[in-house]
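Take a look at this one chain, the form predicted alone, written out in structure tokens.
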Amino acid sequence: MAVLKTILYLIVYPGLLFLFVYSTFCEWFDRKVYARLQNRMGPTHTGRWGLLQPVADFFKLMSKEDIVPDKADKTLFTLLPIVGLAIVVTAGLLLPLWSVSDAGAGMVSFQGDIIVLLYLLSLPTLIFFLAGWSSTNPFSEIGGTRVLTMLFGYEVPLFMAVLSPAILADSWRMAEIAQFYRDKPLLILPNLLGFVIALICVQAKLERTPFDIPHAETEIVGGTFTEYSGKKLAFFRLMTDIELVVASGLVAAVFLGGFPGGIGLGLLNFILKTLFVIFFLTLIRAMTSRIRVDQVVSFSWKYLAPLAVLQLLIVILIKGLIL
């Protein structure tokens, strides 16, 4: 019986059919909530309101010719989707989509899972710079690079910033961070903040507008995934989709109190609150338009990095003072 739940929370619920479902929905909702925001009125006919057309899109992928390039690296080029999948999926374990209160808190809960899914979270950043590079094309390689300096922009930033409600709630674990705040609503209210600062942070993360850069199409065709095709280049969207919810996941769970109640009342919880993450990323995307690699770590060093230090000692202040 164990080894059935075990399964079951693998491949159903949290695992990888949910996430897929889940993921495929958002990115519907990304999509259609910012062709609204332009007067547009974005998917409309695969399926009910365009519901399915994510789904359509990554099964008309998967039939297209997948074609490697002769002169790639073949072996990492066709590993790379796969494991990047994998990782998202893993870290999307991760978080508690019910109660601390009930057994294991989800699939997977420890002190310390925040730092192992900010861990896993930084990984897809090193597969799509490695994906540039094993094609050998000039136009996926300059991706990947700017997807590698984008990194020591946001990363700092974004660690500081999850981490300070995690100092707050004296626990490395997401469960208890989130029961934490539940308990004292209150002090939400002095990570305003880091909230707002993980926000942009996420946003550089999914390389969303307007740090796109990376795949920038009007500059260098398609930056990572120029010579992605067919079943590849549905894995890696698949995998930029689940990348949203999880860190949405993330966010919510730290900033916003988390999922509570068992896995029905914690799965709602978990699908208003990371719709209402995604609906803020959504907003940022629609109001901003594409910036330079080098402004975006200007930006992060200049802006975000001294504004999350700040963050920090708001909540050191607060737990020594107050706690």
Second form
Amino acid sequence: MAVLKTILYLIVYPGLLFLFVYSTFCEWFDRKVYARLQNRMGPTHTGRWGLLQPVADFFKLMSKEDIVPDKADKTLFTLLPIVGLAIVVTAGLLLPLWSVSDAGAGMVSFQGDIIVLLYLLSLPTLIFFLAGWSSTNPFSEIGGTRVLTMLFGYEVPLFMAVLSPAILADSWRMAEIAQFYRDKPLLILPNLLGFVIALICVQAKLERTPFDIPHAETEIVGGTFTEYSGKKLAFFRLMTDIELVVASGLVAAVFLGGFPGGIGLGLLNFILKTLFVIFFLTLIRAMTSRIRVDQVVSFSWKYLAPLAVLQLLIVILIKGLIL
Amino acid sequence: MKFNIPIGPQHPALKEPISLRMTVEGEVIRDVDIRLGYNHRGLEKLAEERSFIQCIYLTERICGICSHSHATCFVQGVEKLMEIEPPKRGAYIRYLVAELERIHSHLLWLGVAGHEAGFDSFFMYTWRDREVVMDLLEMISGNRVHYAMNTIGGVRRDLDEAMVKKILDGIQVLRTRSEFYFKIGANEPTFVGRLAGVGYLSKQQAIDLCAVGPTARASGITADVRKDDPHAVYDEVPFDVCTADSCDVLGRTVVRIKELMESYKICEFLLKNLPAGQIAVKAPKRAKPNEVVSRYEAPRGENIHYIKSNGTEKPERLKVRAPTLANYPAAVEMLKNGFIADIPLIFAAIDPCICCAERTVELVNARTGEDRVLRFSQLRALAAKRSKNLPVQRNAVWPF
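Which structure goes with the form predicted in complex with the partner chain, now that we have seen the form predicted alone?
Below is the entire complex, every chain and molecule, led by the chain shown above.
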């Protein structure tokens, strides 16, 4: 029974299959909201309300010709999308969903899983950099260096913002952090500043407008992905979609009280809360224009990092004086 | 480490082919080399084979955005050669269409600027509203792109009361929307952060490099053919020349939005004071041997046509100087020492209309760099020889 449950966990829910279906749905949601904000229709044709459009895009890309540049490092070039996808799916398993609603620590929920999740979410950035660098195309190389430059900007504020609720809850385990805020819902309020910082940093991590600098199409064509095509590009796109789900899941688990209620209600909670986060991410995307890479770094260190420190200070004060 | 990146001839930021070869050091541009001639169509030679009437429709096709500008510039010149004047009503309708075209061109540019800066929502909204003026133009002329309104000695279609009312209503809608865009363009922090201080061109540089149109006006030069050399109706119409002192892309955006407001004013004046009478006079077929230079303020800047007649029904020579060509030297200067991220914005800020400016073509061997002169038949033979038995090529190496 335990083996079956593990297999179910890995393959079906919340493993590969669920992440595939839900991430394509999230992409559809993102595109639809973005389109409606811009007075457009968005996907309408494939499936009801265009729901299957991201799936169709994925399979279409899978069937396209796959070209590897002559001068590229072929092994690295081919391995990167697969490894990247594996990393984000593994990160998805760590989200405190169904099996960890009971209190016991286990394979996927343990003290420090929030750190592991943050680490796994940092790896895709490295994958993108290597992808750009191994393509040996001037546009990809510029994109690759931009990926790394941005990392130095948003990573520290993101860590500080996400870890401050953990400090308040006195736990490094996401399920416990979520449980803490469900018990004391009022304590969500002091973390609002951290929530906003985390949203902005997640936006930067996912390379969406205003931070879509590494693949700014009007400047450096496809950026990191210029040389990628066919299956490899499809994998990268799926990877970005799953990263969107995992990152919004992390924000929802830490700031919005997690996903209680077992398999059924827990799933509903998960969907509602992640869509809530994704809605904000889409809103940012629709309302801003792309900024320059030097502006990202200076913005992060001038505003985001000090605000994140302020958030830490608030949390420490509350913890020392009130709790 | 210095290296070259090729922007174009095929690049998402460029809607038409041109090659900008950037020498970059990290993210900073050190040198720029512009190469033209990817879209040469031999228009000037074609014009020598056609009668004056046919030439109107040919010059209209120089540009797909400011089509009316080129046709009007040509017609103005031919009317001077033939020594006729369009009737008042005809002139009013002609320059009404010209101003509506300026509105559509500037709205289009605003959208493009938004897109180049990664602000796609701005792009979608401005282009949605551009449909209002496109519909008005379609109602007046029956066409959306090449209006074909001009004829020698006037215009081809008249306006009636219902049309006038519809245009006035449409302009009212556009005016409120443009005010909203002005607010966004000047206030949205990420957008302003991208535009302010980018692509600096001082007043002296703009004069030295002969910049024209909104590019020059954003550097504080009050150069506008409509004011400097008032032709046809422009000495009767009250309007201001819009300038900015910031000398950057933000200034060029502001100038264009202000010009939109002025164009609404001009349109309203022309419609409210539309005189009665004929819309065209009968024009002779031939023009006496003479030559003329015709100037016209196109949305992108000063447009110059030189026409020489030899007493037949065809022009002996037509020379077109599109405004984009005048702005290339300034664009090179603006790009230097900028960031890679600003290339599309700076280049788009001159509102390049690349194939309007293509007058010559030079055949350069990409590998050795030598140039030569070939006849068209030789070129075709060469192409046939090269593509015969050639396998499909992949991973073509860019010859630096």
